[in-house]
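Just one chain is shown here, as C-alpha cells, and it is the form predicted alone.
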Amino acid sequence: MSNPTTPNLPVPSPRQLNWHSLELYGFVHFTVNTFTDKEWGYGDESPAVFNPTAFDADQIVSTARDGGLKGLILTCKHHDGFCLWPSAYTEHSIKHSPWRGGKGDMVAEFSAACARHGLKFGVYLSPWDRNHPAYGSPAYIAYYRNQLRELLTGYGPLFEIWFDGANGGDGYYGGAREDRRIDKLNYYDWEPTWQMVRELQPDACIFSDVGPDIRWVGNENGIAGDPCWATLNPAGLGPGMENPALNNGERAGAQWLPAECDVSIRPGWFYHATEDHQVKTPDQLVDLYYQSVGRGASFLINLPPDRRGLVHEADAASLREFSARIQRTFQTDLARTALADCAGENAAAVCDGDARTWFDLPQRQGEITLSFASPVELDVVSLREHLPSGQRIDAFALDAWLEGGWVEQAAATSVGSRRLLRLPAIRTTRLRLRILQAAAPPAIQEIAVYRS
C-alpha cells in the first residue's frame, strides 16, 4: 500500500466517501396520496384525509433494517404540498389532520425510530408545491428555504437531502387552479439553498439531477448504465432539465458526481391496494442490486406505507428474502485465503478485506493473480478502486484457470466504487485480473470472490 502522489482528479469529498460506503438505503413515500389513491396530489386535498389507523415508525424502520437498508429518506413534503411535520409556515400540514389529534410530528417519529434502530435519516422536500399560492414567484423561494431550515435544524443529523426534478405545471395554488411554469435553471436559485445545507448539515450529501453531491441515474427503474462513471459535467444544468449523460456519467467529467438508482418495490411510489400482487420479487431486487451497486452506484428502494401506516406484509417479506440472499452471497469472501501477486510483488492488500488498504499497480496496464491452495467454487467477483485516488481503470478483463489454461470470464470498463461480476459457476485454483487500459496506474482496493 502507498498513497499515489497525484490523485486522478476529480476525487470524492469525505461526505461522498461516507455515502459510497452505504450502497443500499430506502425511500418512504407517505402523504395524502396514500389516502386518495393518487401518485401526484393536485394540492387541494384536505389534511383531514391523512389519518393512518395504526402508524408505527418502528415497524417501518425495523422492516428497512431487516431488509439490509442502511438509511431511510422520508418524503416530508411531496408535490401536493402537504407537510408531515407541523411547519410554522403553512397550515397545509399534519397539524390539521386527525392523526395524533393534530398534535403529531411524523418527521420526528421517523427520525427517532431511525436512531433507535441504527439507520441513518434523510429528508425529501419537493421544490414543486401545487398547494402554495406563491409558487412561481420569489416569495415561494423564501417559503421553501424556511421549511428546509426547519427540517435541517429540528430532526438530528441527516445523511442525505433529496431535491426532486419535477418542477412546475398545473395545480391548486391556493385556489387559482392554473398552470404555472418556471425557469428550471434559474427560478430556485439553488446555490444559496445548497449553501444553507452545507452550513446546517455539513455531513449531508445533496441529491438532485445534477448533485452537487449525488446525481440521478436518469430513470426510476433502479438501473445504472454500463459503464456508470462517477464523474459528470453539470455546468449549465439544473434539477429537472434533460441530460442524457445521467445514466452512464461522463468519463472526462469535471466533477465527482456518482449516481443513485431509485426504484419503488411496487409499480407506484405511493401505496395502492391494487398493487399488492405486483410487489417486486426477491429475484427482481437481487438483479437490480447487481445493476446498481454492482455498477458503482447506490440502490435506493422505496417502501410505501399503507393506509394503516405500516409496510405491507408482501413488501416486508420480499425485502427480507432479498436481504437474506445478499447476505448469504457476501458473507464469506473466498479470496481471504488466496495469495495475491502482481509481477512478483506481494499484492495482499487487494484481498485482506480492509477498506483502508489498497495496491498500486506500477503501470497503467498490468495483472494481479489470486492463487488458492485448493480449488474454490465461485460465481461472483467484487472489484473496488481506492476512491481517494480517483477513478482510474478504463478497461479490464477477468480470467480463470480452467483445464490447464486461462479462460476469460468477463470484461468491462468502469470499476470505481464497486463492480460486481456475475459469472457462470466455476471451480478453479487461480483468478487473474487484467488491467487493459487506465487513465493512471490503478489503485486496487478489493478483489473479493463469492459463491452465491
Contents of the next structure:
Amino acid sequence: MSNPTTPNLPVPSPRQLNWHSLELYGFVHFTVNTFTDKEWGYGDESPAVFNPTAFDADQIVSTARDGGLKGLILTCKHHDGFCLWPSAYTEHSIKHSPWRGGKGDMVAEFSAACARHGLKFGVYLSPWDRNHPAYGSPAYIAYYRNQLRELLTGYGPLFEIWFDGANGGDGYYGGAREDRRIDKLNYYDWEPTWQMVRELQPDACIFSDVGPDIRWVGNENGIAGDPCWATLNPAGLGPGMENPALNNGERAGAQWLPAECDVSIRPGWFYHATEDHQVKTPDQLVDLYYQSVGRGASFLINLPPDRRGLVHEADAASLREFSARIQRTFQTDLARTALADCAGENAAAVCDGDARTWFDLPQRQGEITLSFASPVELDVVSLREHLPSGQRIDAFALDAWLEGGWVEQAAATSVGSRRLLRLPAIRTTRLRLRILQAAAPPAIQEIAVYRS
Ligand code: FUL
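Let's compare: the form predicted alone is above, so bring in the form predicted together with beta-L-fucopyranose (FUL).
Starting with the chain above, the whole complex follows.
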C-alpha cells in the first residue's frame, strides 16, 4: 500500500514511532526541594535534608500504572545538583543523606520498580547545576557527560532522556554564590552528548526544547497548539532559547520533531503540602488529555512524591479517576462494525482497530464514509494518519447524517499521530470524513468512534 505520489515529507524514525505509541507517561520530581519546600534549590542544601520516611518505588510506579501511564521519567538530578544515585563524580548525593543509611540508590529502585510493573523508565539530568563549582566552564561539561554515562549504562534500557532548557543564573557553585550565565547555543556542545546517548541507549528518545527526537510544546500547562504539526525547523535554535513555533510546530518544518506536553498534577513540580487542595481534578486531566494526546502530542504528567516518598492520596485518587474515565470512553470503538467506503472502494482498514493497516486515499482530497447497520450514539471521534507516510492532511471536516442530510460536526487542520474530536452527543447511521487539503494523498490509519 504505497502511494504513487510519495512526496519527500519528513517521517518519524523507528524510535520516534515507538514513542508515539506511548501517548501518556509520567514525570517524577523528587529532590531536596521536597524537604525545603522550594521549586528550584539554590545548590547549597545539605544532603542531610533528603530523608523520605517511607519511600516506596512500588507505590509510586504502581500508582502511575493504575493511572494508565506507560513510563516514568525521574529527576535524577535537578537544578540544585543533588543526585539521587551515588555518582562517583560528586559528594553531593544521597551518599550523604540519611536515606537507607547513605547506602541507597534511588535511580536503581525506580528502574527496578518500573521493570516490575511493566513501565518504561527514563531519566532527567538537569544541565544547569547550581551546586557544581565548575558550572559555566568546560570542566563542568566533562562532569555532566560523566554523570550522564553513569545513568545511561547503569539502569537498564531507557525510553527517554530529558534535557531541560532552564539554563544558568545565580547559585551556590561550590561556595562562589554568584550569577553565571552561559551561551545557550554553544556552552553545552550538545552534539557529542546526544551522540553518547545514541551509542549507549540507541532506542531512547532525546527530549529537549528542540529535540533531536521530541520537542517541548512551549508551555508547562500541558496544552498543545491547534494545529500541532509534528514537524519543525530547529536550525539555529538551542535548548532554552525563545522559539514561538514550539506550540504549533511548523507545517513546512524540515524535521520530524513531535511535541511533548509536560504538566504537573499540582501547581508546582515538587511536592508542597500547601498545594494538597490544588491537585488537578479528573475533569481537568481529561481536558488536558484531549488538548495533548488529542492533538497529536504526548501527555507527560508529573506526580511529585511527598516527604514520605509516596504519591499523595489526593494525587493518586485523581489520577485513578482520570484513567477510569479515559478507559470507559475508549473501551468500545463503535466504528468496528461500520462499513467504510471511499468513492466505491472498500476502506475497511480505517476501522479495523489494527494499527498496522491503513487506507491510501487515491487523491489529495476525498471522502470516507462510515455506515452503521443501526444508529450509534457518539461524542468522540479519533483520527490517525499512518505516520511512516508522513503528516499529509492539512485540513478536514467531519459530518454526520442527521435528519436526512449531512451536518458538519467539526473541522480542523493537523491530524498526524492522533486527532481527537469532542462532539456534542449525536445519534446517527453515517459519518463522513472529508479531506479538504493535503500535502499528498492521505494515508489514514484510523477512524474510531466512541461515546464518552
Ligand atoms: C523546567 C524546570 O525549571 C522545572 O523545575 C521543571 O523541572 C520542568 C519540567 O522543567 O524547565
